[in-house]
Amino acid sequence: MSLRTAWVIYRKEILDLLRDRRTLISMVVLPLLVMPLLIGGLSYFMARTERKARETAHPIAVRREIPLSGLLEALSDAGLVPEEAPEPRTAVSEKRAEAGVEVAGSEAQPRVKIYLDRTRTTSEVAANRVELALNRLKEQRVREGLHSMGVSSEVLTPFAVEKVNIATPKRMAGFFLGTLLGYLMVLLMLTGGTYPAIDMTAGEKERRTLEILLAAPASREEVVLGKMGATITAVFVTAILTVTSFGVTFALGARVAEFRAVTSQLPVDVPAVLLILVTLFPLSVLFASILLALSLTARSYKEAQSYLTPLMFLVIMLAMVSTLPGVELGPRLAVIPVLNASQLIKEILMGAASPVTIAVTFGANLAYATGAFLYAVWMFKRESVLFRI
């Protein structure tokens, strides 16, 4: 086998990829735009929405079947605008009020209901402020009752309870952002290699150019090595561009006040970036090999897309497991492909990745990639697959 011949085929496939608009969009444009638009835009929008919700004087629909002294004053002191309404629930559902308060029961034991719409951020914020105002009013009534009986209000707080989060701000930032990044990177890598793999196999079958390539003075191993190298390049370049876009997004986002609190704590440095890329390289070989092997069995571009759809769903499901709470990368999870890389990226950003899990993840994915590569080579040697029409 001549590496020079494989290099010629590799260059030919790369040139074909650069001429294909769909490949450039999935391999270059999407990785560069997804991070700024999704992370930057979404975070900025949510921060502004929450700040606006906190600063706005929310209208509150109030209905009192029985009197509750101090209710309207407590709501007003909390920055809310209480308004009498016959049906607080209807007022909230029709967006005439952000939250509703209904007082029922008896004067001896009033019952207060708070109506809100959890699909609206402003309603959620308003309901939280209503609850805080009612708790203050309740505490005030209790203190007044104890005082009238000559009992000290200190009996209400026999001891203090405080929750202390031992996770550092860097670890928290890495946890939240690493969950999203691991999932997105795996998904974008698969997307970036899909069109090149289909075009090099089923696409060439459809265009009737595969026979010309096989008739060239190149062995089957040289042909598959060139195509495999081009597909791996497409997948890994997608990973590199995604990581680059991630870093640039947070570097520029540090200038935005709403975004600075997160970006200033994120533990992204050169060793972390290099470790992420090392983690993704075996996964790139695995994706490229599987994509080529599956696409090669198809007779047309459309048929290849239908073959790769189940693979896409499988990768999405495995990557989504890493976004679930309570998932930690141990020796068992480290041998599950896709899930191990996605989870390891999150732990790298958290600064919690151990050498053992890194080694097991890399070794497992390298073994899977080697097996998939050999399977793709075997598929290319089968005449019944290459000339399936």
Given for the second form:
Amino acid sequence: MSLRTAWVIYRKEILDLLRDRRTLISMVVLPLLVMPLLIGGLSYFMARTERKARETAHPIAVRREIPLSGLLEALSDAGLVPEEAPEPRTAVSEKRAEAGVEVAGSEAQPRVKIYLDRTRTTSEVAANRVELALNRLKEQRVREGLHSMGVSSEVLTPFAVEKVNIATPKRMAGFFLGTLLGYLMVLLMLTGGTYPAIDMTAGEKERRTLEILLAAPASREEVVLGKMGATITAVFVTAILTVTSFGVTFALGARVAEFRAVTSQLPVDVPAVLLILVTLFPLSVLFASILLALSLTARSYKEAQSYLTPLMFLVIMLAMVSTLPGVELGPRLAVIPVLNASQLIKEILMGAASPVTIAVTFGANLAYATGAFLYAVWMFKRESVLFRI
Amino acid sequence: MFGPDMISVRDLAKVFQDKKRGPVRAVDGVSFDVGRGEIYGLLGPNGAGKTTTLRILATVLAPSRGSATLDGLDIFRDGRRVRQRLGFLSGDMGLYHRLTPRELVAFFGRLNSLDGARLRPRMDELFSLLGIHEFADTKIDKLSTGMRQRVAIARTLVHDPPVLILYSTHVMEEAECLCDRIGVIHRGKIRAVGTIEELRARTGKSRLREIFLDLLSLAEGDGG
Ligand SMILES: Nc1ncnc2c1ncn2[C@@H]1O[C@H](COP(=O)(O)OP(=O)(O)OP(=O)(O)O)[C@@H](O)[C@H]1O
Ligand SMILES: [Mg+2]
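We have the form predicted on its own; now please give the form predicted in complex with the partner chain.
Next comes the full complex, and the chain you just saw is listed first.
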């Protein structure tokens, strides 16, 4: 085994893959574009919906069979625009109003109906505000009634209830963005290594260069080492570019008004990025080894792609678990590859990763990576794999 | 006429385990010798075992039985040194299309432990000899078939190997004028060996194509 020869092969593979358009797209272009597009798009969308909600007046169709004093004022005070209409229900269904209010019953016991269309978010929002306004009106009436009877209005609130959100904005932003990054990261890493791995194995068979390479003095170990190094590089470069573009999107996004909704609480700092990259290194080795070993068994590009599809699904499923709310990375979950990395990224961005979890994740992935690496080396020595016909 | 044996093959056999066909005896007890400076042609119909034999000699495949030496080195124990003495050129050339001829030939030179000081003049010499200089920095996928062939030859010769293994799948007449000696292989066994004159005498035919067909029909008569 000579590291020098492995290095010669590594350099050639890197040169070769940097000239492959598909590799460049999956390894460089995609990681650089996905984050800004996704975060930018999301921020824009969120800012727009919020602005729209603030700016648009909700027209409310109102019909009163019996009078209900203070109704129109209560609605207007809640920022709604009440409009008299003969049929509130139709007005809502024909979208002339966001919600409808109908007062029926008797003067002594009026009944108020609120019409809404649950398939329209705006209608739901408007109806909620109508309900709030009506409750306020009701409370006011009760207070007045009690007052006239000489009872203190304190009987209405025997005790006070208050909800306090203890999640810091940083933690909430970290949760949201960590979920996004944790999931996308592992997928991008896998796709970043896919073309290089196929190109260096099944691709070499298809182009009939493999046997020429094997007839050169390099040993099988040196060949695998060079190829493995190049694939690991491709996977890890994808990870670096993804995290970098994530960080840069934030730094720049914080300056754009439209983006600030999402980026105002910046959970990305240099130590977090470095910690993420360190934990991703064993996963890169694991991915590279599996990709190489699997695509080596194929005879052609197409065949290799079909072998890698189930792997892709498996990785998506594992990464998806980390997007579920309530999943927390204990030492037990931390031994599940892929899932542990996605989840750890999320927890790092939330500022909630414990040293034990980090260590278990790193150690477990390192163990899998070592196993997969040895497996790939072994596959490269099997002529029934190299020369399958 | 030729020096001591450069290649010596003894009772070489290779059995592939094929999923559908079961065990396939691709090479079945082949022995031959090639002297220093001699051009030995291995001729046979499709599936005769030529590629398998040559892959074993190049240490790319391990034999199931038998032994072989190349320049006195055991192909089994001295794999790396055997490969260093070998130039291996196949019909489909096997070039990395995204590299330029200069990058490709340099890569194989480095694999053969040629450092910069020895590699550069050697490449210069080969590129002049084969007329590669004009397109030395053009990517191979932009080159014509003829240009690619020259690049493949440069790649094969860059480390100045004492043994060349060339294999192509056509033109028997090439073998007729090139080869000092011809071995006819069929179903994994050598059926006849000799100079073209010896084979002519043996079969009574003059053109290699006819000699070849004649020998094969003899082999069929043997019961394969
Ligand atoms: N990797 C393999 N697995 C299974 N069988 C194989 C393998 N390689 C070759 N064979 C079989 O071994 C036999 C000899 O094949 P080989 O390629 O050596 O023939 P050849 O003389 O080179 O033929 P051609 O002129 O068609 O190139 C054939 O029957 C072939 O199908
Ligand atoms: Mg062949």
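Residue numbers count along the first chain shown, from 1. Just so it is clear, the structure is predicted and the values come from calculations on it, not from any experiment. In this text, the rigid core denotes the largest set of C-alpha atoms whose superposition between the two forms falls within 1.5 Å.
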On a core-based superposition, does P88 travel 2 Å or more at its Cα between the two forms? yes
Examine L339 after superposing the rigid core and state whether its CA is displaced by 2 Å or more between the two forms. no
